[in-house]
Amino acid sequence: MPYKDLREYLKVLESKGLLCHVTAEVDKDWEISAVCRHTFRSIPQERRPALMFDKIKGHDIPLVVGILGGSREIYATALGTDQKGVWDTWARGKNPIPPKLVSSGPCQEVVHLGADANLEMLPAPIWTVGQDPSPYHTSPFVISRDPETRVQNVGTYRLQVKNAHRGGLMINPQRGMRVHMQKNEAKGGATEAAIVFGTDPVIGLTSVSPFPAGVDELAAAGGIRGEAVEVVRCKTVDIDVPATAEIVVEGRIPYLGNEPEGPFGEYAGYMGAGGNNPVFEVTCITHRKNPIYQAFLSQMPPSESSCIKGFGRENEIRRHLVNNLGLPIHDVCLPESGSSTATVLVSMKKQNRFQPQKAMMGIWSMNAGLAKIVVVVDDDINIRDPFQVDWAIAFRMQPADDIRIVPNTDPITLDPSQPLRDGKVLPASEQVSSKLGIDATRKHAYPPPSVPPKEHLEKVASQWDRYGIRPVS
């Protein structure tokens, strides 16, 4: 069965050790930051645990994060399986369930409206202390209409707490929610929106989540539950909500309504640049009773934005070269130091020499701003390994022989790494980049590795206390 709120989810991870609750009162404009920087960078991945803040200074609303990708254990929670089952629950998607209408919900039990409703009320945190112009929300499920279609579009876009009524968002150019206001604007007319925290935490994975121009984020979330999304109509404009939404903020942007948003501390652990970016004002606030906020840790890798895309992404990836285009994949990392964006390693069992670049050409084609690197390794090299990685680029690959650079492409979003023009970032929609691949596999027959028999160190291994050995502390 599916979860059916966020409150549902959270009883899960607590039931499995995997969240956490900070009971200290802590500031938001700086200490759960720190805080949640010092526990993704001290405590290793496969044992992290979420985080839920009960006391905020300063706000009687508490805030979890971590709760979608702490770690992949914790990812796998959310899907409601197991790390091996996320793959085929995903595969869900593809047969998207419609969202379900309701008259009423627990995401509209209190509402604030005109002047009471106060975007400051939320505890968003200031996430890069002295850089940041100010709070950020990280979660943000933001839901508008395509006005032609009238389907919806979930996608999570950063968003400046500007005042109590206002904030910034920045859209990137080729998402969903750019379309909803090129038509609008067209027309002369502002783009309605409502920003959702807090959900059954399949949705949130679907908002950050890659889908295909035209597919309400919403039904492929049904699609993954099994069951559909129950949603009702907003107060004050024409979007349908999730109805066991922990908040929703209601509001619009104007027609050409843009003015200075950042600069904001990004995925790829660099400033992103600020800009003439989208206003959002807020025309009306719902929540439950005792509400609970959700934020994402994003920033420098590792975080919980870079698991989550991490794990998302590598399936989808998988799914294509295997499905698609019929290769022999081993498997497919995406490392959390290239921010899960940058760099993409596949391991396959090779058949042919054409087989490396033909899994190159599939993962350059499938989405844009992705993969400015890509590895391909033999399937006995472990990809989640560096050392091994790094041990096959040097030898099993020749420079002049085994590397791909393919000019003029996308970039990734936000890399830092662009050119400038005239000391200054250009536009996205003038950003240029290049590709990288590199075909580490065996070329022809080697001699065997230079190790003990497998059976050796198993043996060892089963039997390590014996021999009294300790790492030096």
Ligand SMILES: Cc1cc2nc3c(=O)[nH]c(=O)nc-3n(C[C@H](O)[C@H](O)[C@H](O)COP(=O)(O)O)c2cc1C
Second form
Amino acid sequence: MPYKDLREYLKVLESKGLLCHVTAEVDKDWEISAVCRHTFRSIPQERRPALMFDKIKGHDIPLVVGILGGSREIYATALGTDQKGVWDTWARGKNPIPPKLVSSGPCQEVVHLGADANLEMLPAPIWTVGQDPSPYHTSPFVISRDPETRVQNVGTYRLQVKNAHRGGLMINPQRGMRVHMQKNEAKGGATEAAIVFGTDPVIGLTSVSPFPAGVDELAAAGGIRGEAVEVVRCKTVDIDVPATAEIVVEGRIPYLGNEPEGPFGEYAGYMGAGGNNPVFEVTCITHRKNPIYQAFLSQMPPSESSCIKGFGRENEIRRHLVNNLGLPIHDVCLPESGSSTATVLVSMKKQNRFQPQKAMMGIWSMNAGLAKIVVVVDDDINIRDPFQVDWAIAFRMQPADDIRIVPNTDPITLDPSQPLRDGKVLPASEQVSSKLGIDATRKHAYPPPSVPPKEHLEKVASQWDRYGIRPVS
Ligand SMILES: Cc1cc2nc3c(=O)[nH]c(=O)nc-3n(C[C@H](O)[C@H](O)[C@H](O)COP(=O)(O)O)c2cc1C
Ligand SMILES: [Mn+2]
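I have the form predicted on its own already, so could you send the form predicted in complex with the named molecule?
Entire complex below, previous chain first.
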């Protein structure tokens, strides 16, 4: 049975020992960010808990963070499976189940209309204190509707809190919602949106993953859950939102309503300049009784942002390479050092010499602005071990033959290595990148590896105590 809402999921996290309550009162304007950073820096991913800040100074809404992407175990729990089951569970998304419209839902238990709809009632933290201009919502699931097909899109786009009724959205050029805005702008119209916080966890996972344009992420979530997501119509906009959501902020992006947004501490580990970005005017806020607010920890990796992006992108890339292209893929990994964006590692049991290049091109053809570097290795290399990947690059690759550089491709818009123009960062819409592909698979039969026989290594491992060897402390 899928989770029906965030609350049911938090109980499961708690029962598995994966959620830690911070009961001490904290200040959202400096302390939450520093506590999260210390948690992510000091506790390795495999042992990292999600956090629930129960008491926030000046607010009566608790904040949860790390609950979707704190670790691989947390991610698997969000999908209702274990770590081995992630790929099979995710692959169910290829059979979407459209959301089901119902007449009422707990997300509208409390309604604040017009002047009562105060964006500052939510405990959005300041994340990079001293550099971000104001609090930011980092885990909004932004829902908009295609004015022609009426199909909805869900994407996570950060929201700057500018005042009680006004926010600023940063939506990259390739994103699903941009298409809706372009179609509305062509007719001189505004774009309506609903910004959802705190749902059944599968919706959050689909909101941050690169589904093809035109796919409704709520339908993909339905497929993964094996049951339709129930939705209710918003009070002031023509948008359907998950009925059991914790908090829904309704509003509109006025026609050509851009204004300065940012700067913001970004996922690549540097401050991002921000820019002239869409305004979001709040028309209504609805929420459950005693709502729970969700945030993502982003900024410098390691972070929840890079964990969750990595897990979601691995699945989507692998699905494309296997299901659409029929490539013999063994594993796909987006290392966190590349903020799970810049670098993609692929292992495959290649059947002919063209397949490594097909894998590179397959990834670059996806709708995502990622994979500046793709490295393809044979299936005997464990791509989750950086040493093995370096070893493959060192001895299975000839630079003059096995490197591909492709110019004029989609950029990672927050990559600080982008060339400047007149000493300034180019706006996202004008950036262009290039791609690097490294084919580090063997091109012919290789000599055997120079290691002791497997049975000797296994025997030694099984009687390791016999040798009395201890690491230096
Ligand atoms: C924590 C976090 C924050 C994100 N912030 C933004 C953002 O501010 N703007 C943006 O365009 N994409 C952002 N993304 C990436 C998008 O959510 C992601 O590309 C998603 O697939 C977009 O969905 P879409 O293709 O339906 O637009 C963020 C992702 C995460 C995990
Ligand atoms: Mn989309």
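Residue numbers count along the first chain shown, from 1. The term rigid core refers to the most C-alpha atoms you can superpose between the two forms while keeping them within 1.5 Å. Keep in mind the model is a prediction, meaning the values are calculated, not measured.
For residue 380, the Cα coordinates differ by 2 angstroms or more between the two forms after the core has been superposed. After superposition on the rigid core, the Cα of residue 437 moves by 2 Å or more between the two forms. The two forms, fitted on the rigid core, differ between the two forms by 2 Å or more at the CA of residue 390.
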